[in-house]
Each structure stands twice: as C-alpha cells, then as structure tokens.
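Form predicted alone, single chain, as structure tokens, below.
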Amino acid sequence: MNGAAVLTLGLDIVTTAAILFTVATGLLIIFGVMKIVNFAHGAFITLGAYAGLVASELGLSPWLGLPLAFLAGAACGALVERCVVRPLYGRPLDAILATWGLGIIIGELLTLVFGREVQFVGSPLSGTVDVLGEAYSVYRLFLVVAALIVGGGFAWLLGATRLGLATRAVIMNEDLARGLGINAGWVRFITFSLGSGLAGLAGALITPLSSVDPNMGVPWLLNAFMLVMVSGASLGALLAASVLLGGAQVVISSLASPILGGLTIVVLAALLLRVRPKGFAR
C-alpha cells in the first residue's frame, strides 16, 4: 500500500470507530445502570433515522433532524420503560425477550407508515477536506467530533451532576443507594430514556452514509451488543473496543472482503470473551 492508501485507511479506522462508539453508547448506558441489554436498541436507531428522513422531507434543516431524532428516541424510550421494562426489573432474561419483541413491533409499525422501500437522506455537510494532501469526506470527519461530544457529554453527566452521582450510586450498589434516599426507579427511567435518545441520534447521524429502511438498525444492534459485552459498563473500554475491533473490521473489509469485514466485530468479540471474560473492562 502506498502512503495515500495508508492515510485513507487510517482515517477510515478513526471515523468508523467514532461511528461505532456513538451507536453503542446508548446501549452501554442502559446496560450499565439497569443490567439489561435493550434489544430494541436497533429499532430506536431506525426510529431516529426516520425522524431525520421526515425532517428532510419537510424541508427542514438537516441539522434540525438531529435533535428531533434524539427527542423521538427519548420519548419512545420513556414510554417503553414505563409500560414494558419497568415491570421486568429483576427479570433480565424476560426484559431481553420483551425488548427484542418490541424491536420487531416497532420495525413493523415503521413499515406500515413508511413502506419497505429504501430511502435516502442528504448529508448536512457535503464535499471533502484536505487531510495531509488527501481529500477525505468532511461528514465522516464530523462524526469524530460528534462522537467526542457524545462521549464528553456522557462523562460530564456522570461526573459533574447530581443525576450522575445518583446514577453511579445505583450502578455500584442499588440497595445502598435506595437506603440513602435515591429514587432508583427515577434514575432507571431517565437512563432508559437517555439511552434510547442517543440511539435515535445515532440513527440520524449514520443515515447520510447509508440508506433508511425498516431493518437498517439490525446490523448496528449486533455490533453494538458485542462492543458493549466486551466493554462492561466502562465508557473508556467501549472506546478501546470501538477502535480495535472497528479498526480490524475496516482493515479486513479493505484488504480481504466486505463480507468478512461485516463479521469481524462479532467473531473477534466472541474470541476475546472466551479468552478474557471481562473483555476490555478492568
């Protein structure tokens, strides 16, 4: 490979890691606090993508589609937590099955409203920018900034707010947190809504790079699930997993086959968990 190809490959690794990190953060938040895997995460990603599509079709600014996608995901997540997930606290397997079925239902409802055809959303940033003499997509570079904002905002929320303090208390010892007067149910509600909102935001962010259809969230759910499993509840571990496993995906897709690349994260995560059950988490 020449220098230009190596530079492009490196930029692809960085931007792909940023995309994976953004997609998986909402799932990580819910898993860290509630100790359940939200298998409706892919449906919330799809919901956010369609929110961006609706904003585009209404002639609104593409940037406005991002907060709309977050609000759509958060509102749906709030409803799901109240009506579906809350009665299943303490029954993680039942919660997984319920959210899996819910994801299917949301996908079918989106199909009824929007149809099965593939649709496209324009990018809010078009064109390329010069990076060390090579032209590279300005929107993919923007996604790195978006990932930093999401990760930084999450770290600030956990470390510098009362909600973050309560959340960390619930993560560490829920019974003790309740004894200290923390409303664990309210923390769970906020957490699930926030995680769902981030999934919706991720859906809107990735649509300019792909297409929108009722099943678009499924492959993203699978990759996000494996990344969270090797990360535990650690945001830093999630970042490391996104860089290493996402980088491996890019390399294999570029040098071997995109089909093999699509399996890379799942296979490597499974092997890592076999050798190191805690994955990248300390």
Given for the second form:
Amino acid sequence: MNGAAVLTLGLDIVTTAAILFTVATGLLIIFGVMKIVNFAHGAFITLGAYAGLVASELGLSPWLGLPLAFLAGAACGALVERCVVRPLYGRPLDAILATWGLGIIIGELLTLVFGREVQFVGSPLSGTVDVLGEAYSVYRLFLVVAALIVGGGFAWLLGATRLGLATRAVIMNEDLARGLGINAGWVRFITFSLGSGLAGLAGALITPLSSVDPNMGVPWLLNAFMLVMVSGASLGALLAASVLLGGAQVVISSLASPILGGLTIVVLAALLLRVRPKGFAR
Amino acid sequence: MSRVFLVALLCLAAVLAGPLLLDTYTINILIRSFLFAAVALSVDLLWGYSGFLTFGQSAFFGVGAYAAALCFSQFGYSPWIGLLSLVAALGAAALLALVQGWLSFYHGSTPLYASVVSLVVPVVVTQILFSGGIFTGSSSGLTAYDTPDFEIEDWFRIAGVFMVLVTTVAVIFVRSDAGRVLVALRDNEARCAYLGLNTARQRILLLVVTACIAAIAGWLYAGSSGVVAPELAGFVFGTELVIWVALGGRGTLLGPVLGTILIDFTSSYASGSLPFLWKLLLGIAFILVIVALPQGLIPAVTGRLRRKRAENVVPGLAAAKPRPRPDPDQVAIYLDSVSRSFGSLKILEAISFKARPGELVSLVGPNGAGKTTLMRCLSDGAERSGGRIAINGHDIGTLPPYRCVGFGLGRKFQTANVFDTLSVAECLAVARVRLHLPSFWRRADTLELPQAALDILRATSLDQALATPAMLLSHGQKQALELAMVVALEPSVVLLDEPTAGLTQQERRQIGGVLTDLAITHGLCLLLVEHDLDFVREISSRVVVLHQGRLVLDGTVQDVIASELVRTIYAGAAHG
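Could you present the same protein in the form predicted together with its partner chain, rather than the form predicted alone shown above?
All chains and molecules follow, beginning with the one already shown.
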C-alpha cells in the first residue's frame, strides 16, 4: 500500500469516526441521563434528513437545513417525551420497545408524506481540497468540524452551565438530585429533546453523503446503539469507541469487504462487552 | 390437563378441515400466518416466560428457511434431501443458538446485554446472506428451487398441525414443574443461582429449543412458499415478532399465537388497500399496549388467560426422607486469610476462621465492618481478592454461586429474596429443583420438604397460604419463606444475613427457635450476620467480631460480653 492510499485511509478513519460520533451523541446523552435506549433515534435521524430535503426543495440555503433539522428532531422529541417515554422510566426494556414503535410510526408518516422512493440532497460544500497532496472531499472534512462543535458544545453544556450541573447530578444519583430540589423531570425533558434534536441534526449532516429514504435511519441506529453500549454515559469513551471501532470498520471495509466492514462495529462491540462489560467507559 | 388435549384436538380438526372451507388465497396466507405464529410462540417462551427480550428469533427462522432453499436449489428435492435439509436446519440453528447463548448468558450478564446480542445475531446472519453471491441469491434471495411435491392444501395442514402441536407442547411445558423454573428465572435470576440452579445453562438450553422451533417453521416456510429472502432472517422481522407477542399478550402463549395469526392475516388484506396506514395503526396500537396495557390486547379484552393461574392446584406437603447428619469432624466453613479490596480500599483483610457442624456462629460488627461482603465471598468464588475458602472441604476457587450451593451451602439474603409472581408452594418447589429433576409435562401433587422447612412454614402459618403469590406476603412472611426455601435445599452450611431485620418480637422468637433447632437437632452449621446483640446472645454458640475489615475477636458469647474491645467498638470510641 502506498503513501497516498494510507493517507486516504487515515482521512477516512477520522471522518468516519466524526460521523459516528455525531450520530451517536444524541443517543448517548439520553441513555446517560435517563437510562433508557431511545430506539426512535433512527427515525429522528430520518426526520432530520427529510427536514434537510424540504429546506433544499424550498430553495433555502443548504446551511439553513441544519438548524431546521435540529428543530424538527427536538420538537418531535419533546412531544414524544411528554406522551410516551414518561410512563416508562424504570421499565427500560419496555422503553426500548415503545420507542421502536414510535420509530415505525414516524417512518410510516414520512412514507405517507414523501413516498417510498430514495431521494438525494445536494451538498452545501462540494468539490475536494488538497490534503498533503491528496484530493479529499471538503464535505467529509467539514463533518469533522461539525463533530468537534457538537462534542465541544455538549462538553461545555455539561461542564459549565447550571443545567449541565443538574444533569450530571441526575446522571450520578437521581434520587439524591431530586431530594436536593433538582427538577429531574425537567432535566429529562430537556435531555430527551436535545438528544432528539441532535439526531435530527446528524440526519441532515449525513444525507449529502448518502441518500434519503424512510428506512435510512435503521442501520445508523444499530451502529449508534452499539457505540453507546460500549461507552456508558461518557462522551470521552464515545469518542474513543468511534475512533477505534469506526477505524476498524474503515480498515476492514477497504481491505476485506464492505459487507464485513458493515458488521465490524456491532460484532466487535458485542464481543468487547462480553469480555469487558464496562466497554470503553472507565 | 384433559382440557388442554380437548382444545388441541379441536384445533387439529379445524386445521385439517380448513382447506375444505377456505379459498386458495386465504389458505396461502394462513400457511404463512401459522408458521409466523410458531416463531412468535418461541419469542413468548423467551420473553414472556423467561424474561429475555429477544429481537433475534428471526435469525433462526431465516437459517431454517435458507437451509431448505439451499439444499433444494443445489441438490433438487427428494425425500432424503428433504430430511437432510431439515437436519441441517436444526443443526445450524442449534449451533447459532449455542453461540448466541454463550455470548449472552454468563454469571453477571445483564438483560440489556442479552438483548443487545439478540439484535446483533440477525444483523450478522442477514449480512452473510447478502454476501453469498449466487449461492444465497444475495439481496433477491432464492426462488424457483425444487420443493416437496405437496398441494397447497397439504402445506396448510402440515403448517397448521405443526403450529398446534408446538403450542400444545409449550402449554403443557409451561404449566409443568420444569416450566415454572422459567418464571423463576424471569422474576429473580440471582435467587435461582443461589438455589443451586445453573441459570446460564438453562437459558442457553431454552434458547436452543426455541431456535429449533423457529428453524422448523422457517424450513416449512421455504418448502411451502418456494421463495426465501434475506429479510426473513432480519432484525426488522425480529422486532415485528416482538410486536405481535406484545399485542397478543406476553406470557400467555395462546395470546401471541392468536395475535400473530390475526395480525398477519389482516395485514395481507389491509396492506393491499391501505399499506402504510395499516403499519401506522399497528405501531400506534403497539405503543399503547406497551405503555398502558403491558399484559396485551387479547387478555385485556377477554380477561381470561391470566386469571387461570389463580386456580392452581395446591400440592399437599409431605416430609422428605431425612438426610444423615453432617459428619461432625468435617470442617463446614474454612477461611484462610480471605481478603477483599477495591483498588486501594480494603474491605476485608486476612480473615481466617473455621466453623463445624452444629455450631451457630454469629458475625457481628458495626456498619461497614465487612460482614455482608464476607457472606458474599463465602457464596461466590469470584468475589474475594485473596485467600482460600472451603465449604465442607471443597475449595470454592472462583466458582459461581450455583456451584458453591452444590457443596452444601445455602444463603439467605438481607432483604427477602423470593419469586414475586410465584405462589408460596411454587417458590418452595423451585428450591427443590436442584435435588429432584422436575417433570416436564405435569405438576407434582405432593411437595416433599425437609422437616425443618415444614417447621418454619408451620411456625409462621405459611402452610395456610401455599397458593398465595409471594408478592402479596407480609415482610415477615417473605423472610420466613426465603428461609424455608434455603432450608429446602437441604444444605449443611447456611449463611443468613440479618434474618430478623424488620420482624416483630414474636416472629423473631420463632425464627430464633428454628435456627437453634437447625443447628442442634439437624447438625447444620449456621453463620449469621446480626445487629441485635440480645438475639445473638440468646441463640449463638460462638461469636466472631469484625471491625474495619479485620477479625478482632472469635470466642464464646461470654467472651464477647466481657470484652472491653467490643464495647469500645460499639460505643464508637475505638481508635488504634
């Protein structure tokens, strides 16, 4: 393998890790705070992708599609938290099922409105840029920046704001936090809305790389779910998991076969959990 | 039981006569519905009964279907090839189930992790099918292979009979003594392990059996439809199965079977006229059921399937043949410099003592002295960080709890630890499973218990409440029930963590009497954690005092009472 191929592989690993991190963050934050797995995450990703599609069909700037996607996801998440998720705290397996049911509903509604067919959204940034003499997609590199903004934003929100303090308290010991006057219900509501909004944003971010269809979220959901399982409630662990497992995915896809590559994350994560139940979390 | 056979016979007659009354289109759809219902039944056994939420039964269905389709497309059809493909289907499914089970179930695995693995399995199987090129037909699957030369009506009868038979066997099984163990696993897996049951092996066995049911259904599907596609093994079909089971009513067997037939049958009509709306309605119904009606739609409407449990026959109690008294020269509990630490934090340090049969040793010490940790180390080989422990002369090494129970150990937890949805009699029966392999097809009408367990039941009037579900018992009765379950194991060493916590004075006296009786009359070795020093004084033959993870005193009750050290420890003034 020559130097150029190695460079491309390296860039692929970095950008893939960034994409996985962006897609999984929303799921992680919900799992961390609420101890439930939001299986509607894939549907929120799809919803965000369609929000981006609508924005581009209305002739809006493609950049405007991103906040729109976030808002669509967050609004939908807020509604869902109030109506469906709230009664299911303390029944984590049932919450998985109910949110999966929600995912089906959202998917069918999207199908009713937009139809079944695959659609494409233009990229806000097209063309390539020279990285050490190799032409590489500008948009993929932009996704690394986006991941850094999302991760940094969350770290700031958790580490430097009152809401973040309350959230960390709820993560560590919900009963105690409630006893200290923290409105845990409110923290959960905000968390679920934010997490859903992030899923929507991630959906709009990834669509220029692939296409939009009502079931596009499911494979992303699976990978994000496995990454969150090995990361516990830690953003740092999620970053490590995205780089290592995403890196393994890229390497296996390019050296062996894309189909094996598609299995890398789920299989490696399951084996890792069998050997080390805490995964990447310390 | 005879009612089960009567209903089964009626259903058999119905599926055999069905083709005479139904049109071809309906027959075609119902074949598929019957087979899906059999897979849904397997999901209900796993999820509704044993509490393992699985998204992966579709993988076994797919394996069965592809085993048939691959064999038929490679070798054509003959009865021998048919048999060969069926054996291949069962073998492959069982092997896959073993791998999945090994991954999912081990001492310390969590339900969420098992569900995660169940999700990975269908994803992997589908991807393998996708990557199979011409051999597996990749994304379009396999069609136009030779199939057994049956009429569509015959397939209807085969699928129908298969479904009715599997359902009947499953109903008989879950009502049997062995089937009850599934519910015990669902309610409280840790308690099962401490009753000496190898829970991982039981779960893996159940998974293998249900995988075989799904594989046969898949094999019949491939034979009857002549088409297979990777989606049959997929994760989405796996979740659909869960949805049907939830709507039909988990943990009822008949609910999921009827629900699946009804939903799949309606789907194929409805999806023609209003395809997306139907799935939308199904999704909404599913969420409503999960949130508001966890018992499912069919039981909610009929209100019948569940209530049957209430009219359970209560077995008569009988005394089991007494075991010989433990050899008084055998050291029952042996600890040699046992330690437990978390990083640099030392919970237990260099604990060594022995206890013999017939002794009632109390373990006392202030909160945080390491008493409960010591109990945990004694009953689970993986718990301690260093030192050696032997129970009745058997080194426990790093063996899991059920193996320690095999050496004659019984452990009663601090908080009453019983099987909530089982009745008192059923809880006790589960405790006897280790000693007597239960029947897989019927319920015993007598329950043999050691005399000591009967005494506990009589002293606490639990023998009058044998049919009461354990969750309805009072706190004291639950404690007594758990103690009776532990004694029913016929152990020679019993660990008891605060058996009298939260009990009334009278209950405390009764339990105290039972404990001294166990030690003196039956020659058991009891190790007791207790805070109530008056109680300790009344019943113990020896007292071991722990303080800050170290053994500070090992002597008679008189020694402890006289000890200046113990007084300062409890007065909180001990330093250095």
